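Read the single chain below, which is given as structure tokens and is the form predicted alone.
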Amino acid sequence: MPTGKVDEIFDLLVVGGGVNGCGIARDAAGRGLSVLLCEMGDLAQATSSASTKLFHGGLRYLEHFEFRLVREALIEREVLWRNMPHISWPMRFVLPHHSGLRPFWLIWLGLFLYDHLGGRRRTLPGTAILDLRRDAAGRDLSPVYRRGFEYSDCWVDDARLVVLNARDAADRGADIRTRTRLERAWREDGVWRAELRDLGAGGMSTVRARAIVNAAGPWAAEVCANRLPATVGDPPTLRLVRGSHIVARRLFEHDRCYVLQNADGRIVFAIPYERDFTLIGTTDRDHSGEISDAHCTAEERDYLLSVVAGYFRKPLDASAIVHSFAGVRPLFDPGEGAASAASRDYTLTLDADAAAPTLTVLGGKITTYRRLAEAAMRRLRRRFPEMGPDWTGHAPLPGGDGPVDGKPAGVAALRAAYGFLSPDWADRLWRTYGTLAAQVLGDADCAADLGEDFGGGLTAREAEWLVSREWARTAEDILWRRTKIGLHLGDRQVDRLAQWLQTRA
């Protein structure tokens, strides 16, 4: 890693390892500009490893009127399934209809706008109208459903996918400095300079840059309250919403998502998640408190489960429960209302000085994240009039090359190369690698070759391919962002991982 002397000078500083911040890094180092990234904890670490994990326009959000909102999110919900057909792929989602939603008619003519309003789909199926009674979908309700709906979204590993949005800005020359926080900046000879801390060693470093971006997420008001200078201006106000989800074994044998309208207003999703289990989500509140604190509570944790209960057959309680998570979203927004109507929609906010801009990220949802890192790179051309032109709509995420159906084929050439793989193990090899899966396992004949074996199809092969190239140092960042081998792995397997990692530390 580089040692952080003076007379470091990037372009870029981003602040904040999350989708926006690395999508960013990404799109300005493919440019031809110079990049260092610092996150002070793991990348994807807090809100972009906690969503719901989809690419989407956004169904509810038309009830809003953010027409704009969903229709760049439709456009760009195919892009992003194209350029990382192995971290994301398509899901068909059943909306049961009863008698306390909007007429049938009403939402089938959402649904009808909600498959038009990004243009013509090129891949993605429409809206179908389903009989719940003969559609398998409709065998683990209850039997007050009988008719519903089925639209068409995309999955996506948001974890994975921030890492990879690293990886690949990384390999066209960005810096990515994990465990380093921004301390404080200033402005000096037309620059910025910078102290950066080293969490993990403790050190101190100091680099210049030509332009900030903080997009430090739910920190972001926090970074320019306390870590720029004034000449910044006031810090935004963002309103800090709790998303929360529940992981319980699974509800339902189908690969189909179910999309659960409570009387409140608020949509749950039950998705099936990691082969063997169900996620359940989300909630929708004002969060206060340490954000890194952030936790399904108890609450929230029986508000999803009184959802569920309201439409499955089979009764769900919290001893069903393996796993939860939360995270925080910052929205930029006045505060009025319920916060699940609060926009999710993104503001930049730049700091024009010629000399040495800042450009703050607020608000903003994982589907659009590219496209927030194209007006990013709009916002700080004049700064940069030397910068390429726009590039990542058509370029893959690493091991993202292959055709967006190539699973199978994908699948299959791994097992074919490495017979001793199961058919589960290389299908998770491949939704987490892609076209890379076969560097990871290199050389191998057989499975002892991979080194020792944690659990879980986790090997210390892959574990060193996560430290060396995906920035991992903890059992958790291995076991819950790079992967999600955690939900199958037990208290001593965990341990062994962190002693390997420790020894090999």
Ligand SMILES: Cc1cc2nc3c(=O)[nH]c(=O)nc-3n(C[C@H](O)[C@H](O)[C@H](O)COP(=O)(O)OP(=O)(O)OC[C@H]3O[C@@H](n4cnc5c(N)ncnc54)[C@H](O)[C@@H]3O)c2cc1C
Contents of the next structure:
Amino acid sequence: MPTGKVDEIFDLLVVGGGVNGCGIARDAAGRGLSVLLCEMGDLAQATSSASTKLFHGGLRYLEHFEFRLVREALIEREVLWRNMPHISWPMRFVLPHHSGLRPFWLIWLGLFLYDHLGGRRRTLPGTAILDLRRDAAGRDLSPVYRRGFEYSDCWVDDARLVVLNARDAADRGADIRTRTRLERAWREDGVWRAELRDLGAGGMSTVRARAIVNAAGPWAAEVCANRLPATVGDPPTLRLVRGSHIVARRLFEHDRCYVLQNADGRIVFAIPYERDFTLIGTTDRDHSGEISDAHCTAEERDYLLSVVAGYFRKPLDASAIVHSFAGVRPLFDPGEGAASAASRDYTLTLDADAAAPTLTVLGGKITTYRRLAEAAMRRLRRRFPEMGPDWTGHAPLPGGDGPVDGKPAGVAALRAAYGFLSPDWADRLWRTYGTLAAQVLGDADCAADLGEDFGGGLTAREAEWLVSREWARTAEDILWRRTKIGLHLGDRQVDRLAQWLQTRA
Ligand SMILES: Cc1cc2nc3c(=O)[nH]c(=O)nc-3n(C[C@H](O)[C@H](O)[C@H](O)COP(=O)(O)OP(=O)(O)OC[C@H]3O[C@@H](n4cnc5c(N)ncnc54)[C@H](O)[C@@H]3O)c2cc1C
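Same protein, different form: I have the form predicted alone, so give me the form predicted in complex with the ligand.
Next comes the full complex, this chain leading.
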């Protein structure tokens, strides 16, 4: 049996450090609950860093009549952007059209709905029709695309969204434990006792909690089946649908994004990514096998390349691909239709034990994580009647406390204070840390004051911040989730960073 102090009783034990777990932990901590979050790997290591990175209503879901979800997500886009203008921003989406695809009038109608379903848009511009023979967005496309549409959604750095929720939760008192797996939990004397395994340092600890939130994403059914007692009820049926992306060297020069309709009825996005690249995705494939082994298969890569080939003048071949990743959508829809048609909405299931309840989260989108957290708190109110009201709608994430259009002034102020920063370097720091960027750089007078330069603009001082403030432990945490500097480094530079982390530890 494990040993460990079990004196403290947390109000909430949250299992899973993806966007939903961290969003719930933050919301609960801000309402005055004591929260412990355990994540078996790194924050956002699973689905929440492998998304298409859009705060969007999901134009396509209108075809599946998911009006509730689309409406909630459409309204939410501007709320989220306002609260994190450093890591998210609006984008215009160009949807080229030709007669072999969905009829023009149908898309027009869909976009009209998309513009109005969420009520009054405050800042995002509405739909426009484009003449692709004249518009710059048509220049890179095959000449068969003469007309198109342009509409608005927002972009977000998904992995940073997760870590900033965790940071804010911790600043409000939550205990965030990464590399810590829930082994099993059972009810004893009206509370939960849970065994947590420290997968980093080794060892096991036992904690107590008044309620458990199972936010284990694609593992939610496994957590119910193997780690919680049978009294919690039958494990839910989850449909695991893999989505893969490829990252290629930049396909086009402008800052708009393309929405490419494919003959199979699916759509694929081609999005400007990290200045020098284009992010292309995604696929929808039922996933079997280990969830953590999900990767972009050769078949998925070829599928994405073939969709791009149908649109762009310049051919794109596999040699232009610099990176790929895959995530597994945890969809609660058990239907047997096409994976792309499975519902993207979420459900929250509360088990019957009022003294020590369990709330299981299934499904959901990055875009709806904050609303999902509010809904989770509503379900738990009976157990915690004293907790505070909804608060996250007007609360910026760390570094997001500037105006939505504050980036040019923020970057200029950074460059004025730190004369050694190049425009690209200052821009990246702002997109990563927002108003906290100056705290990361501290009292540096010159680049050398920031310590070792690992490449791609990453210095020892920034790495130190990520370790001490953002739970980064490995080179992968730093290069692929806290930042995307991995796109710019070679193997030797990665090894050097790993060495530095080891020495530091
Ligand atoms: C390809 C793809 C594209 C997408 N694009 C978008 C998009 O553009 N916009 C959008 O809004 N949504 C998008 N989504 C949906 C969105 O990414 C997911 O709904 C969301 O990330 C799910 O978050 P989560 O927290 O539920 O799960 P996860 O992020 O998977 O987190 C669950 C966590 O639980 C941990 N865990 C599991 N078991 C245990 C245990 N026993 N102990 C401790 N920890 C445990 C895991 O390690 C994992 O980190 C996309 C999804 C995919 C797959």
